[in-house]
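Below you'll find only one chain, the form predicted on its own, shown as structure tokens.
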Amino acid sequence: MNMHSLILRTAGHFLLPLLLLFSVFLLLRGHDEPGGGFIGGLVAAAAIVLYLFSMDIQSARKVLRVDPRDVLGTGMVLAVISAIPGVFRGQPFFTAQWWEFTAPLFGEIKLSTVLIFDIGVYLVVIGSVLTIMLTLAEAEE
């Protein structure tokens, strides 16, 4: 028997894509201004937890599509990989590196190891929060 309210289910469906989009905005904004991987990851995890509360565990896992522990591990690997390019340039471990290039459709693009690290943190936060929340939700059933 489904005990969830219609208003909560509707809000969960409506807010999930908006919160995920906002979390990506916070992620991409973070290496130049306040925000970044940690707060973006918290917002993304909160979006999926809201969906979990409004629907059920299977629906939340379907939205996530992968095991949250895999997301956590991928984030850890990305964070460590972001530290390596500085070593190849004769600089200390975790020294930020920047690359600029021109893309035909997007114009000038700046990429950095800082962004790769932020994406790693983003994935670690999502994976760890969702691992905890989904484990607690499954223990309740």
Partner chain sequence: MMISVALPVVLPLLFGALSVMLWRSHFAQRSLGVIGTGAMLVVSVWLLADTWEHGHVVMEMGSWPAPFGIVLVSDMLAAIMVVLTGIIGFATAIYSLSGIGKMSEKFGYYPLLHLLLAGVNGAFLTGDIFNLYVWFEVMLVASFALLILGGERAQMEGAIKYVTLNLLSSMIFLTAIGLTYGLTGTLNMADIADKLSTVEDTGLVTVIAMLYLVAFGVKAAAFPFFFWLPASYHTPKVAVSALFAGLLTKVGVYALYRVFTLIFNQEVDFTHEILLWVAAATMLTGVLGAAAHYEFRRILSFHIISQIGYMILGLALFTPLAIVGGVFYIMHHIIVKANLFLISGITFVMKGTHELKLMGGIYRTHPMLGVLFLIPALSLAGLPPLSGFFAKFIIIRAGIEAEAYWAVAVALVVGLLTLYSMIKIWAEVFWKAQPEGVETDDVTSGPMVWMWVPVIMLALMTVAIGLYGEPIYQMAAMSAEQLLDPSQYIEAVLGESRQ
Second form
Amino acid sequence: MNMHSLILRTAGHFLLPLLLLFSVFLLLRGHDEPGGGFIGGLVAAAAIVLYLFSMDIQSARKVLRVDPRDVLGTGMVLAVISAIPGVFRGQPFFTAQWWEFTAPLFGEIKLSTVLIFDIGVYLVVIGSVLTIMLTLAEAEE
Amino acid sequence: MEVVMAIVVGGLYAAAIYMMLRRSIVKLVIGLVLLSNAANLLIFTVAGMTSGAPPLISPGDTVPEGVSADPLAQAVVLTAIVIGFGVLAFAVVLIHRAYEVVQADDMDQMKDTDR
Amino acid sequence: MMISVALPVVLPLLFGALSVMLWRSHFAQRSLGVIGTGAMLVVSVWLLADTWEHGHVVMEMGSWPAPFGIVLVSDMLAAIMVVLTGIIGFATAIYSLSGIGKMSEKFGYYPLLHLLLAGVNGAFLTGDIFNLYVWFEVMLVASFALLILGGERAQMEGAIKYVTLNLLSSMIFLTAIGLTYGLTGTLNMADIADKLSTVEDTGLVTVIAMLYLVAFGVKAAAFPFFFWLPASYHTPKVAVSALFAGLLTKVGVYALYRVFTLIFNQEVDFTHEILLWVAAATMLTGVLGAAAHYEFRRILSFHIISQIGYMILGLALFTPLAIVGGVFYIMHHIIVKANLFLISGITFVMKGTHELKLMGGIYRTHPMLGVLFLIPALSLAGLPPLSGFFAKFIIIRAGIEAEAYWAVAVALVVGLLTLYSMIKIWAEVFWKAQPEGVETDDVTSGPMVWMWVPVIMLALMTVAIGLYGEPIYQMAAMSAEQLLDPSQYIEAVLGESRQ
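Switch over from the form predicted on its own to the form predicted in complex with the partner chain, please.
Full assembly next; the chain just shown is listed first.
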């Protein structure tokens, strides 16, 4: 799997944090504008896959710190749970709930179950893509 | 524009069916990829093509001004692409493992379960 | 507001997600498997009760009003199917406690089981045609992965055929959805039904109807699209086979019932005449295939096909009694067929093979299992007083009333041939002496107890449906009445937004 390219390896080191930051930006931007959990998750997964290509599987697993299946599971739980709060207000499943409050330094903040769902999707995409990629990469060796 | 799209969609379907009729499993999967793209383009086309009018609503309004593209068809196509992506990722893993087990990229070597 | 309509979909998703999260612990996954499917069974019975009381239960997901948002709709047919999913899911989860093995659990058996059940329930309950496609895909992805758990050569070969033909049918389905949307400008099934009746170009409507027929025909394994089924259903783990045999093809049948009663009911003479031929050919080819084979699960697989024929026959005749018969048949078939597959798993543990020629003598050592096999086997063949008798009786009576005599004749002959192949299994596996010179693994009775529980449970249900069939008949009758009067469904879904 290792491509033994100095350029790729150096670039991978710098690109990983940048791409991860960009993926979070996409995730949060999806609130009102184009973006969202799916595309953000793909970018984050692509960042780690790039790292996997430039280094090797062990270091990719190390940089991920947790098993991708844990990421997948957490994401799925978050996504399903985000459907539930509406029910307690007597509304159907998946009805979005909003909480607005003002915090010092940040100004007005809007939180919603939609955001939880998006974070869930983000984690599911990262988890499933990396599970597949790491399985394939390990089968190659 | 619709006529061109209709020809493209028809060509994609034909190419997909041709690929799927080959004996190679890799070509079979390529055929499936083409088929899913053909279906997505078809939905995109039949929903009506509107150029340069994204279905965006300016602040303060509740309905878009004038004629705009149909957002539902776009949402449907997007969902179908995502699903197709997932299913085809699986299909690739499957043919990879099948190749490891069967050691041949040939449908004719896979007749054991039909006997 | 009734949340019972969403719970059969949300619960398995939640339990599936939890068991992905706890993938390290076999114990947690097993517990979640049994608890999750048990809870699903409970909420599905709750949904059935709600539906029985109100006729239709509707929920607009995310509060987006129909026909713009996605609705979940439960009518009697959908509620019955969801309860059956609960029963089979629960039975499979219990059976898996001793019948699936640690390796499969490691590769995500339980999460996939939950995901599959969520997909099946979603397909039954959704009121949106594109959402139906999404649930089909959820179900298929889960079933692909379940099919290759174990990774043997036969499984790979079977899976490639299964994946290809099912993906092909999904794409045909997607094409049909695209054309429907182009024609009506809506994806809500009730709204499509409402709008299609005003479309003047009935030729185009019939073309789209045929696309749906092919797409769902592949999923339901109807003639001439059934080839993937006997090539793949005998390859996976027994618990997985039982789950597939009980539920997956029936989702295709359900979709046919839904689409050809609610949406495409304009040119009944043409569409349902085709369905009639499909039904007869499906019955006949399935049973002839079964007669030619000597592998336990292959025989059962071919019988799924022939039984699908009966269900489509009920739809094709399109009279109230025929629909009642079709729905009754689905209920009987799901329970019986899953049970037969589960029994084939027990005999596999005893003899180490599925080949009939290499088995024998089980009645001598385990008479109890012989009786447990005979109950679903004879029910499948349609012997009174078991559930299959009433199912066949209603359909054949409806066929005579509709004057489709040749279809009735086919159905009767197929019943006879079914009896022949069930007797073949009985004679080879249970009655004849163990062939000499064949090594058999001896029975390990300890952990097998969980394999017996669901078998006994399902056998009791078969007898119960046969002896006390009246409430089942009432439910089937109510679903037939709803299916033949689509305006009820349309009113239930669109009623509020129309005012």
